[in-house]
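Presented as structure tokens, the chain that follows is alone, the form predicted on its own.
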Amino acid sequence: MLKVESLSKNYDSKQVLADVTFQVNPGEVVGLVGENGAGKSTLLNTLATLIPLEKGHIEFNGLRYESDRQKLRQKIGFIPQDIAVWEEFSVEENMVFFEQLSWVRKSREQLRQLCLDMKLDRWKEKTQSLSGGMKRKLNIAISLIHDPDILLLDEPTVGIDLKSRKEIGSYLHDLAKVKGKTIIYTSHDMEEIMTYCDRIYVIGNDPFYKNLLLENGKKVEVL
């Protein structure tokens, strides 16, 4: 379980997070909805250890931020929003360098059915070559290669064709569902926030994604 109380953030004058506290269980998928500057990339990176916490709390799993670090970066698996994998590499290259880098080996065959269970089948071509969905695939692909518990996604879907996010957001969903991983993403693609999540935080003062959340049925909470 992951456990966030009274987490605050300031950039010099201006406070990004303030007192954000809530809790998300395994198996959960949860939507993290706000304008631009709301903070949303803040929250995620806090989450995977990249931002130092200054003031709260947060425990995963009995893990501890403040003592337990280098424990906590071998459950999270982190993806940002933009895209990072070697272009001039292929599918393949691109899962082995990873796995070599990763704590947990992987056979070429386990790599290539984290593809695969992607529906990304291009193992032999140059990411170069490959369409934004791929590559974002890809992206998720490699970030599963340590079997992480704890899955942090910023705007996982943004610039890529319906079919491709459709793929994505249903494997993020079967992924908690059935193998029990802990999964927070952001989106602006309120449909999809909408159809895959269990749970949805709004963050920011904005009243808009609230009031539309709450317009279709979903239970939303402001942080």
The other form holds:
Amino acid sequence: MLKVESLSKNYDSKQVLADVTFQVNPGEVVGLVGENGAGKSTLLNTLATLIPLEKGHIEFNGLRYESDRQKLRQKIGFIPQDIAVWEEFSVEENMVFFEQLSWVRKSREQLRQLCLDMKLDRWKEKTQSLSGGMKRKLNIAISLIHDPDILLLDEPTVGIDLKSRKEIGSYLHDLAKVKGKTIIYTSHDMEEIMTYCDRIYVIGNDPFYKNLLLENGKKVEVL
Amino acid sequence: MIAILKTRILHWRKQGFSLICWLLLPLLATTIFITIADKWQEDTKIPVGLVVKDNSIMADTLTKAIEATPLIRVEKWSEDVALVKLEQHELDSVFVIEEGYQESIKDNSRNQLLTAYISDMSLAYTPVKEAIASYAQQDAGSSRAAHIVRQMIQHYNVERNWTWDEIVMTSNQIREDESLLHSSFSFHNQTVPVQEENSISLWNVWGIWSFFSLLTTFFLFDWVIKEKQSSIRIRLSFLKMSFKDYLLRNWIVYLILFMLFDFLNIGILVHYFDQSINIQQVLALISYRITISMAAFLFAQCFRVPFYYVVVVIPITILLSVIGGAFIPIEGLVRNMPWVIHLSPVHTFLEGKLVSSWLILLLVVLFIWYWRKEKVYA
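Taking the form predicted on its own as the starting point, write out the structure of the form predicted in complex with the partner chain.
Now the complete complex, all chains and molecules, led by this one.
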């Protein structure tokens, strides 16, 4: 379980996150929405241990963010908004590269199966020749190599076709429901958020997102 | 470390050809540079006309001595042809060994032994004249010594009567055996190279190699910038090692690769250029390799754009090589400003020393870099 208590973050004099408190249970898919600059990425980066914790308390499965950063990173799968893969490598080489540096060992067959589960079947193809959707799938597959307990995704489906978007959304939903992973992700695609998320948090003061979700009969919590 | 090696090999396989080219650049560039420079040096030797009018042994020995003089290309002609070539500026100067050269030497007459012709374009006349005159002086000295020995023989009524020819011949033999008028210069801790005087090279093979090696090292370390600035950077923060560990271990892998090629370079250069090398110099080379790899690794971290890095490292490499004495000796400069030797790791390497101020400084900087806490946890 992820517990966030009284989390605050300032950039110089500007307060980005103010006394944020929430918790996410295993097997839940949680969406973070809000206008640009509201603090979604800051919250996600803090949960990913990329930004030091200044004020507040975060705990995941008993591991404290203040003291157990290295252990926490073994539990976290972070999917950045930018596609973070070696473009000149093939899908196979990308998977092997990150497997070698990962905490867990996996065979090539296991790595290939991970890709196939995501409907990424261009194993030998160079990444730079893949479609945007395929690259996004590879971006996620790499983050899953070490079997993380929590997945943090920063706009994982931005700029890709509808089919790939639905495949990724469906896969993430299954990951939570079947394997009990905790999934938190940000997106501007409200349809996707409403379809796959169990709970939705709105960050920021703009009422647009909150009203839109309420109009569609969704339960919303404001952070 | 094995994992890092495997992942680095994945990168190297993508850059195979260019990587090999860069690694072989110091060897190939040094070989080509020295070969062309020596050829050019041969072509640009001072053309000197020699007219030999005396058929004596002494004149013949003098001719050979002149021909063996470094940086002089001797052309033997008749006096008429030589003077025409001098007028046409095909020859820098013309020297005539006059008839009766040996007899004049024997008679202890030092006048009119040689005649020299110059033109208004004779740029190297003075040093060439001095060199040739010194050979004649040598002969005259031997002759004078022979006369004195003969006077002493008569004065002391020695039974054995040495002839002038025997005394001069013995004197020349002793001079050759004892190398009384010949000195070879070599760097400290360096075995004297077996090299004929006339094939002397103006270029220091290891100096040229150190320049290209430094350049290659800087260029190949642009991976630090690429991997620090790429979108991959965040992903590399979620490895089983820290990002700094990842960089540091990759540096070690590169260091080992460079060393392997350095040893290959040593073997080929020593063989091809007939250079000598000892264990001290090999250790100095390893120290130089560690120093410049560390410098490139740390320096690359100061840049965000590989292009700017490349633009900056070219003049830095040239500067370090020049003040390190890679191209021209800096002994004169060091005499006046001894601190200059601390400005470049190249000088330490060429001197065959193991520890430089650069090595110590860079080790300290590397230590600080590694232990410094990042503002961001990545």
